[in-house]
Amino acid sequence: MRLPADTPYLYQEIFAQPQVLTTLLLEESERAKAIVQAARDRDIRMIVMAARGSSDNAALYGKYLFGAMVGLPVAMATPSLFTLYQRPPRLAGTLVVGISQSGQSTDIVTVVETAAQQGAMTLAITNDPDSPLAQVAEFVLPLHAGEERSIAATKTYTAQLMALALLATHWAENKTAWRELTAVPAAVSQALSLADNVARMTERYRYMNTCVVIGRGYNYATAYEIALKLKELTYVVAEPYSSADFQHGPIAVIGDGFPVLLIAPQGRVHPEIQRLAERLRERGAELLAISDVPETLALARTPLPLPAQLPEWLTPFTAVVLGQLFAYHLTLTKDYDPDHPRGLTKVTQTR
């Protein structure tokens, strides 16, 4: 698709997907099946994986990407340990990977740094091979995303699920998921055929300041990653949750008119996330649904159809497209410059 000269960065970004995940698929595959073979010989038995931001989102969908696949424990570091503390845990024996799209988060280095000091075995999944992040790993998955000039991560972000989905999909030594792997550009493409219609979807939520997102599954890190793009695009507080833990409380807030963005994909989540999107329809919520399924899509005052047929473990890649449309539009529709969102920089430095 040919785009304008002047779109938007982030428009083009992520229109700018399915080539990106489609050349991370055939020329990092083989790289990928050697760090996992290396991983066998050192007999790794979990994971522990370093992020922030888009890449933390990421990082949470390895979690339920590993544990379901490949039956391997996979732990969040706490950066803060590692720099303001002092006080590093014990990393032998573990591959640590560090996920950053630029590698230079400066925390993220340090604990990827740190546990190749203490034998680990590490990883650093970065867009940039060059990154300090990949000097201090022992292997680097690059992304090969290109530039990515507009704040808001979206080709990085699909970027590093892929990169995840290479290594767990190796490492499960699994030929039906492969086989599922490679359709995920097609359908990319399939869900970015659904701009104009998500274009014109937004308007009505114009005046929108709060929302909550709800996931579960494979797709409580993509509830995350759209509720990140509409707080740093929109201004909107979105508030990202399980659908379990939502239940535990926070649905007290649900009034009539409260919007609700519900990812529901088929798949074995589904039951529970359509109970409760009754429950929420009964409560007088403005549901909003992306999803594949008729019976929840039904219930939205705003649907937003997955058009590609996934399992459910790959739904994550075309359920934040829908979600990254939904911001893009809603922050031209606010009036907002969806290339350079107020207060933010592309690279963030923490410590």
The other form holds:
2 protein chains.
Amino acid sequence: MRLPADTPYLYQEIFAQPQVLTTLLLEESERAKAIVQAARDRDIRMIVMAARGSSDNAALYGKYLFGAMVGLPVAMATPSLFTLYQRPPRLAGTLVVGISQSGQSTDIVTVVETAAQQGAMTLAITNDPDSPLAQVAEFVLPLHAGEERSIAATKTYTAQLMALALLATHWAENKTAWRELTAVPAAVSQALSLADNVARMTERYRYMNTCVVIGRGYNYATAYEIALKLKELTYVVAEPYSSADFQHGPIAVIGDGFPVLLIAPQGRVHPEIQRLAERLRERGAELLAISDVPETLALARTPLPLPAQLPEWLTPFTAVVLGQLFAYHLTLTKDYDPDHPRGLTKVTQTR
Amino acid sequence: MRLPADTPYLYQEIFAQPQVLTTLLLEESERAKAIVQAARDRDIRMIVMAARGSSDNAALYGKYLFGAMVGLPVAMATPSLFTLYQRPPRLAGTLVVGISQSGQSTDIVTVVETAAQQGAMTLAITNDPDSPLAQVAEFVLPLHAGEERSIAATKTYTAQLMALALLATHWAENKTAWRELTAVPAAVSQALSLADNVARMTERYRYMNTCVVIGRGYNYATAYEIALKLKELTYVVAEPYSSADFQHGPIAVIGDGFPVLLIAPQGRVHPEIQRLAERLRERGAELLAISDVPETLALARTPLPLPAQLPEWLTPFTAVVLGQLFAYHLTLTKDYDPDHPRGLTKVTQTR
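Got the form predicted on its own; any chance of the form predicted together with another copy of the chain too?
After this comes the whole thing, all chains and molecules, with the earlier chain placed first.
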């Protein structure tokens, strides 16, 4: 596809994803295998992940992936214990994974560096194999996503999902999963072919100021990432929830017309999301649904049909693409600049 | 203090907190010691916490507490892996803590039950020692909070914080911490004495629809819990963030007049929150601050002074009380019913 020269970087990067994912599959599968072998040799019993922003959302996908496929509990790091409080927990015997597009955020580098000093196995998943994060980690899995010029991360997010899926698939020695994984780039291409449909849907939300985004299980991460794109790009206060957490209190915010975006692909989580969708409709919510299930799409004021070709555990790749497209087009609808969200820079430094 | 008979349960329960905390300190310290001894005997290296809603926010406090004081990594459970996917991670060798006011949510009970079957050490922290959660756990730490009749949890939240603080203090064998902990009930009383001041502050926010609540470290949990009270009671879409995560993208939502509530007591985290406060002021945000630091209060359009008598690690007890009071009075200001938020029931069942 040839794009006009003034196409926003964000759009170009969203559409680069099939190529980035294919490259990563081809280039890094062997390295992922070697990393997993090292983890097995060291009898790793637990994983700790350290990340911020979109990378933290990718880590959340990893939490479900390593739990379900490898049987390993995954904890999210508490960087302030390493930096501000200087009271890091004991991490020997764990695999500590730092995930960062730039590899530069001080807090994430400090977590991985401290873990390495404690004797933990450490891995950096980053788009910059020369970054400080890569330098302090024992193992590096580079993303090969090419420079990301738009401030809102898209192609590096799905590349991080792929890096984690590569590791989990090899760790589980699951041949079926590997075959399924190789179908992801084509499925993402198909999701991208729906861009025009998504574009038509955003006009209605020109004056949306808040919304809730709901997913669970593998797509809990997707809810977080789509909500983050909406906040970064459209300044909509989009709050992500698991369908279970949402019912323990926050559902009170739902009144007539309140917009709720449901991530609802077929699979184990779907029946629960469907029940919640019905309950939300009764309360007058305006539903948007990313789904490949006709009954769910039928309940939604704004259906965003998902190509139905991936098993549930891989739908985070395609579902997030529809969310990226929705956020991108809503940004244009609201007359904001997709490449330069207010108040953000590409590399964010936190301690 | 004698309250009129038609005082909302919520108000009564907020004001019951000093007594509840004292009772818990007196009644359960020995049991907490015994639980900790059992954990030591079994050489526990990691903690997994399972909870929903306010209890999940208390668990978040536990994550920092056990990390900083005991050096143990803490993972939040992924209940859907146990229930919907039936692929639970391996938990042998860990301490699995289920936290639930009612002890009835199926997903939390399932996590603890599965962990017990796997041979993990299990503990229920609950207000109902006869609940299903208490029955499946090997150890039970009852909260003694008395029946909680208001739907929004208040006294059981701070009781859960206290239960976790008791465990961590004994585990760390930290006498100073123990002495500090015994000062909490009196400090909470003092925070409650500021209720009239807080009440006067809420009128201004009658038409606030969204806000952001920011805390970090020990008070990350406080940000989550105050945001949840605001959602449950006032239907404000209140989104909680750590000051670090907030700067990795979400800060883009901040425009002129956007309300941001900062949890900013003195301590290791304070300088970072103060810098963020200055940055937010430059961007025109409306700041509310719960703080005992004069410079921070001076930056806020709505200062909510915190009594300055607790060390940082215990400020979550007093800071949340100011947040509870703010949410309570804002509920009245908005003419909502504090005891019966729309769409909620006291016990929420999720799988």
